[in-house]
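Heads up, the chain below is alone and in the form predicted on its own; it's given as structure tokens.
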Amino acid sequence: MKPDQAAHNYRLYIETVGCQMNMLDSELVVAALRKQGYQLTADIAEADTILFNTCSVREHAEHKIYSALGRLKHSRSRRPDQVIGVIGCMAQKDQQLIFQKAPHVDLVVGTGQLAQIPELVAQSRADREKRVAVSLDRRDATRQQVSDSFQSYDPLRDPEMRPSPFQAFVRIMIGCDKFCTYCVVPMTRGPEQSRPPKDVLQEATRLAGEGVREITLLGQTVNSYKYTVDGRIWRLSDLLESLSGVAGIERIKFVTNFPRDMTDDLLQAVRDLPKVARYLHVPVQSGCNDQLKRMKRGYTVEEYREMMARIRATVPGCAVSSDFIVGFCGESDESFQKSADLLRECRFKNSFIFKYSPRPGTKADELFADDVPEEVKRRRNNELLAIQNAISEEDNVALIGREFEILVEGLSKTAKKEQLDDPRVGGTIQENTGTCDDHPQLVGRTRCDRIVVFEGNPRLVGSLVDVHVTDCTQTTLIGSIVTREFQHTGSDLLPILA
């Protein structure tokens, strides 16, 4: 037999498009893989299982899983054992669509059956027969019948996918009820529902255990969240303070906010819970209210402006995101210039900006027209980013001279493609030792959710440290840490800073 034609070889290629939910689901299943015996690579012709873990949010998303999958046509003829699945999102809405397109895909799997793949993927291998699995339609059964088929799945963990070895995602609700009318997530994570917190206690603990210091709670709307126990309501506000007590725990997030559903008690656990970060995602998606009204968004700008002044209000120096679709059905120039001075008058840290899409299946690709040519939807992006980005660059000036405790992640992009091109450590990352340089430079956040860089020993990754910021640019401060002598005076150690 020919190296290439080699049998199961237990090698697994994962490339995951989208967003936190989907790199949280993708751990999940590498981990439930790994437990058959499969081992990671980064080679995808390596690899005779091959996954795609997708997001159906926007068309260009969508097309680079369609290319990715052309170039694998002619794979199986080097490895008649291969598998490819399609998973996540663009599973659940396309189905039998993917098998059209690319007829070499093996398995479809939506995200409520990501439990099934080691089962699914050993039984294509072994009958080489096509499978869909995917949750039922929101239109077809009742809400129970629905969320039945949509179970979340946390049973397992995978270190090797996390962000960082001190840094996990979990998962406290899937689905969303909102129906925003550009929106699939209500079709592809189907119904809202919200985990026990004794299951989401329970999972931050094992973390905490295996050295996670950082856990980002994830949810489509997570500030949605409630979950009733024994006739008591428990909200996020009620989750957060229940997860501060976890020993070993120093650092809470949580992502994505809805702007209806922040209460005043969340904004008041966000100030009074020393280990909750003094930061929020709120996409605004519009400063016009007939488009917000279009969108299904279920606020006002008035509205939104509220809920940012009691922000404000409540936990000073807060930092706040949030999300902007530009060139969304019928939005004029002057419907945009209100979204731009919306994003002045508001001063976000940062904006994720989206040209709009038509996605199929959706109540504006079914009402609305996609009228606004591309070369202006491009326009209004840049301009967009342009004032985000001086707005950005302008508050980061503003904390020049400033200390910051900062969560080390690891090394900064700049240092390890500095090590990987070193050829004295033979194009190897060398974090515990720091064999490049003692004092390579590093990244971590601060409580505001602040990218900063800094040099340092790279044994301080996970660590706590004060840094002083010294410069900046528009996306990232700059900093060194501030270093404590101690002098011995009698019985007493007295800090001075050096």
Second form
Amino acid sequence: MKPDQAAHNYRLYIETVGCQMNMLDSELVVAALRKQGYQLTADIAEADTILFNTCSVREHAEHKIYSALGRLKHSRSRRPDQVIGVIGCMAQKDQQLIFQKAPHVDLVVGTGQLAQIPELVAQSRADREKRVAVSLDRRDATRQQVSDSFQSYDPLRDPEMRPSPFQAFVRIMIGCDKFCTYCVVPMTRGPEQSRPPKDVLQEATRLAGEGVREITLLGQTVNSYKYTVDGRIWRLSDLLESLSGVAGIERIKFVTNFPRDMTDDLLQAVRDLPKVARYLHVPVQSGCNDQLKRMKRGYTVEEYREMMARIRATVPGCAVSSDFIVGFCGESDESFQKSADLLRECRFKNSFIFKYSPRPGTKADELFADDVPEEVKRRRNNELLAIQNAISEEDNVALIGREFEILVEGLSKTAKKEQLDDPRVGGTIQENTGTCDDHPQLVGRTRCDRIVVFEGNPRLVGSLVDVHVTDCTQTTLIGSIVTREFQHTGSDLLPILA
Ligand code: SAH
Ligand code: SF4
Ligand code: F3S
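Here we have the form predicted on its own; I need the corresponding form predicted in complex with S-adenosyl-L-homocysteine (SAH).
Every chain and every other molecule in the complex is listed next, the one we just looked at coming first.
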């Protein structure tokens, strides 16, 4: 059957949870549906196509989706033509179980079948049959067969669909082969597969042509990237070097790194390539060797420390951030304290801290008891957060008085809220053309990924400006744009800041 031909009237509502990989997937799915004439709506009651792009990494993320699905139980009676789809990681993991828990769902589409969504939605609307499109289970077939069943989804973008006109995610690999014992990702995203360098370069070049200035390379273990072309192995460092040659791209970031694959060639690339962010997200998960072993992370605390020392020695001033899991099976007070000590020692820019959530189908769930009470998990979570916040604040205070080159991302949260509340603006984003006193608060990031807010003309969004830091909070630097003399821009003479 042809994809939805009369789709021009259809309204799509999409909700996305999970990581940046999911944000990119949603962007691409929306772009594909928009090409067919679908229009996005933020009002679920108005939608005839409802998609949930899901995450299974913690139980909470799944609950959120099942509750949202529960609220739609009677929605079909009001809208008989409605199609409800569950896509992404939970679709791959739960498959038929989703229909049992939410019988009003029409479509279940895994991470490896996203390209089929327009067709599946159209078919489902036409014949009202339920459909499941998922990849093979890793235990049920050979690696090659499973890999083939997880297709990387990187179609052409719809320039209007990017979250910001000058920032874009670029997938460089899918899947994960590390099999940390607590984690569902190797199941939901399949075997690790790197994209050919030429495809990545082509995509980046096209994005640059559309005005993108910052790309973030995505992979579950992005620094494990490896692709052989004509006998030559391309690693992430090679890719960064080639991408640095793409005119128009000013900043290149990459997430998430795996500690064991933090090789010297990569650190040297971060040091030597001016467009590459001096920022590395390298989750440690725990500061206790017994826990790391039970997690099957493949490194010891000593090895992580050695990696940190190499980062500090090779790339001075590089910001490093981390993830921690608290309350993993068997975590005693003593082992938790080792995580707290390691955090104090490494002084991460920021850390994402998660309470262990047992995931059916993982080794940890099979082998170990979830023996840390919820209350203790919560306490440890808060304790680590407090330590991290104090470090972030101290490190931010030390930056007061310094100047940084900022890529301006947009209006700050406060400015956006003020705009929404302002009856003169009526909720639409308008360029501020008033005097300097009217300039809203903008937000951007340093090359080390630190968030900075400052007042400035919204015209600066997407450009690089120098900001002098005057104050800070735990999470944010506060500053003012360094006023330069008049700068020539085309035929106009514009003050760069105001
Ligand atoms: N690929 C990335 C991150 C994947 S998931 C990496 O390996 O670093 C993001 C984070 O979620 C992980 O770093 C881990 O801290 C956390 N996480 C994963 N599974 C979890 C679980 N079962 N319970 C709690 N946190 C979990
Ligand atoms: Fe999960 Fe570990 Fe792979 Fe990260 S490296 S996605 S935590 S299995
Ligand atoms: Fe979640 Fe899937 Fe990402 S499980 S963290 S959305 S890869």
